[in-house]
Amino acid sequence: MALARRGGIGRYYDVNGWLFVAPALGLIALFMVYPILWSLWMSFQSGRGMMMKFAGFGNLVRLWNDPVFLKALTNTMTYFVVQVPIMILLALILASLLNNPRLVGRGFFRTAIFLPCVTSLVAYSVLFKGMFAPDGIVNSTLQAIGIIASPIPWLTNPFWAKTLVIIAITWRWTGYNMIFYLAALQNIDKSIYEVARIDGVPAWARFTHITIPLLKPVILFTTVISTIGTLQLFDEVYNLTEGKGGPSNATLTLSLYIYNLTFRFMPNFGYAATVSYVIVILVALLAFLQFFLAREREK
């Protein structure tokens, strides 16, 4: 009966359940909150290392008339709206592929497409780099079938070496995404596929038609979280390009800008706060973006 009467309101003044949860409570306002708010007060800072003055919204004019935050930025968007559709679409047919009980190794493929998740970024970075250097692989072969007639300068032109950050990207988590779709897949009751089948509907139709809006809850998941990861790009650029975001900043993006004001040029906390709290207005747009044409579909 005591346990009845602490229902409702009552169970949020019942001091043992706070006494449980407070360390808890304590680390994430220690780690969490408070950081948030001190960084959300720096960025109305500006000055040289430690030494800092309030300046209002004086990062903010700055930001405008910065051009190599308005390259970082550009550099993002790019990635973002040409990398996160290539890498979803891609997971989404080889999961559908994978997902054939007739294929023959599809152990060995599932693993293999996955691998580059689990493997060491500086490793894979390396691999990149002699793999697509003028006298690599990629150009000896591309020649030799006659596809191209001299070596592509990969990490030294802005086009090709925005490429590269595209392609090592979509290879190291399109099996990362690959996994979600698998699962989900294996969860769709096969009996609408048989149904569709007899009713002689293509293969096309049914992916089209019912894998792709039975898997939109996954999907959207899927997209928010490689968007939150390709606006916070940093290691494939810092690695493939030795931490420059080169060649004239063609792959320089938000988080290794954000790195360079803070630990390469002259420390700056107060500016690279403030480039910070663009990329969370921009992930925060973004994914409220995509629930909300989500939600939109769905009526």
Contents of the next structure:
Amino acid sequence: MALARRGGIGRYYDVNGWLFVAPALGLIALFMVYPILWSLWMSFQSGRGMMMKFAGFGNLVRLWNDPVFLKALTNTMTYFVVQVPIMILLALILASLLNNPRLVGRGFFRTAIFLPCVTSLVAYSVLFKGMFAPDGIVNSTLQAIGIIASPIPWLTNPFWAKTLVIIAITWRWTGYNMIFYLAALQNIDKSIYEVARIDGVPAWARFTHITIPLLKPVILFTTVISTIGTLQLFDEVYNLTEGKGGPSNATLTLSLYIYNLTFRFMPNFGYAATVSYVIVILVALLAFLQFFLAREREK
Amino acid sequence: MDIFARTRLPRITALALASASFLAVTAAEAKEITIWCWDPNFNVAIMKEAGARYTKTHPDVTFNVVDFAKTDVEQKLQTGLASGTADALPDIVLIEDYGAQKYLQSFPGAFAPLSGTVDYSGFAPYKVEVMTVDDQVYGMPFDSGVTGLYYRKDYLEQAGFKPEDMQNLTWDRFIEIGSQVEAKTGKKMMGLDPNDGGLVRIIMQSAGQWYFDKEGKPNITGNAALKAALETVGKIMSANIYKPANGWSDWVGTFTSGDVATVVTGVWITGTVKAQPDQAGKWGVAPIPALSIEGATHASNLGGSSWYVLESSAEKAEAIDFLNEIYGKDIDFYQKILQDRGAVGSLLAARGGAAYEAADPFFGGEKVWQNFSDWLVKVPSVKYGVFTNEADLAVTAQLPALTQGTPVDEVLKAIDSEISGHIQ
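Switch from the form predicted alone, shown above, to the form predicted together with its partner chain and output its structure.
All chains and molecules follow, beginning with the one already shown.
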């Protein structure tokens, strides 16, 4: 009987199989499915603290008319558009430089560049805050070598504050992406490069016509990961600006806004859930777009 | 099935025994009151002093004062209240006055009303008002944030000003003096954090207005005091008589390092000012400058906080009794925390006594406490409402625009639109 039922649709009714995966399924349901569904339900409610009422699409209407949300969205997209390409390109260049077997001390350089991404988020933000203070080491160095006449207001000017956040996240995450590229580069057959060299292809052309096309799947992967990371950007901004996203909301990100809506302002868990779903939808859309673009180029 | 049947009984017995002994232990144990607050040199130290006093007469009650950063206290409290699991919460928590209504209104039933127990007529009325919802009063009023103008006598003297010149200033005069101080001494007049709305709030409240009217509706575009406050901050910025600071510790550093000539803030900063022994005798305190508009005074308030008992607390009765005994009645306690920590409490009966009469050698023998206590009763009463944090961020978001020459009326409109978006 049992044997006859195996195979085809019958195996979906095998109790033993379900028993084996049941604990895992239960945990996933409890800690992933339930919170996701509950937060979706919350995003249709609004109210002060525990006094939540069903609001239908009220939160979406509020999103549309909320200047702070639009500011946070613009900032987040600015970080994404400016920082991710810089970081990906920088990581690629560093990886191909450090992949050179003739380079002396490349183990040291690899470690040094990777090290930032294993440091504590809070520690490095605090350190950056000190380094970029009006009389911090960065300003005094720039002044000493004569690049600037007066200190750059890194943390009190909207433009420079945004720049500082970009510098901070680039410093931290470039090494992380570089490691992926290094691993991928070592999987590329050396004979391809040998042939190119014999044919007299210059180094830059080897990089753009061999390395980048062969790394495309990894580039896609790191781009999607960086997209998710940037859209969820929180720690750096929170620690650099004492949780305010200032000056003038210039560094406010969507995640920090969610934090403010939940913990700093009159708590509105429903509206905060709506804003978090904006991040979910944006990440999904951008990842889809990136897959789509990468796939098209392969043809 | 067999296995279950065999193990069930002993397991239940063990559980029952364990819980019985656990209950027995807790019943015999002394009551411990857990308190959350921030600032080790001020709130935490004062609460420990209060706890020690209560334990003397009630040896069965002990205190566990937990020190967090202010934002952490607020975040943990809000998370705990929202989750509905009371055992993660303390028995007593410190809440800043600006946020009190927010917690009381958005988590109804979470805090114990103290109306029947505490005699609120003995406290400064504006402190009681921030903790009243629907005629029920929650919480124990604690420190006042009555403001003052702390100034460096030595710097001002170098610039040609005597202490008399610092009394009853207007803001315009203050800025004039600031320019001369910088010209003569090279020191900036004050430290200013452009991400902090504190100065705007001080100036606005000194003229009896707030971001919201008594009904809690936004009071921005027609708010003469807010407009004048923003204009004043704009003038301070364009006169460039301030040292920019990023964040609290940076701001504190502007005056502890001796870089600025004045500090305009709440009385609770006294301990920090006095923490620099080498600056003893160099500081004076004057009333804050006033605006030149109707209703302008030289008295205002910044911050200040109060103690709240959680309704879910297992030690609720003891916690309420403790607050009432010490903070509600103990005049001697208030003398001690004033002398030790510079805490100006809001219990009116505690405003006399030796500590208030004493001359402070750090301030060149001035009777600063008497002054603060005189100003305390003159602080215009305003209703903070529930959206002060939102309004404050909206104001600081517009400060750079103000310095770039955007007309104040446009800035007010932008603030209004941001605040209206948050009020739902």
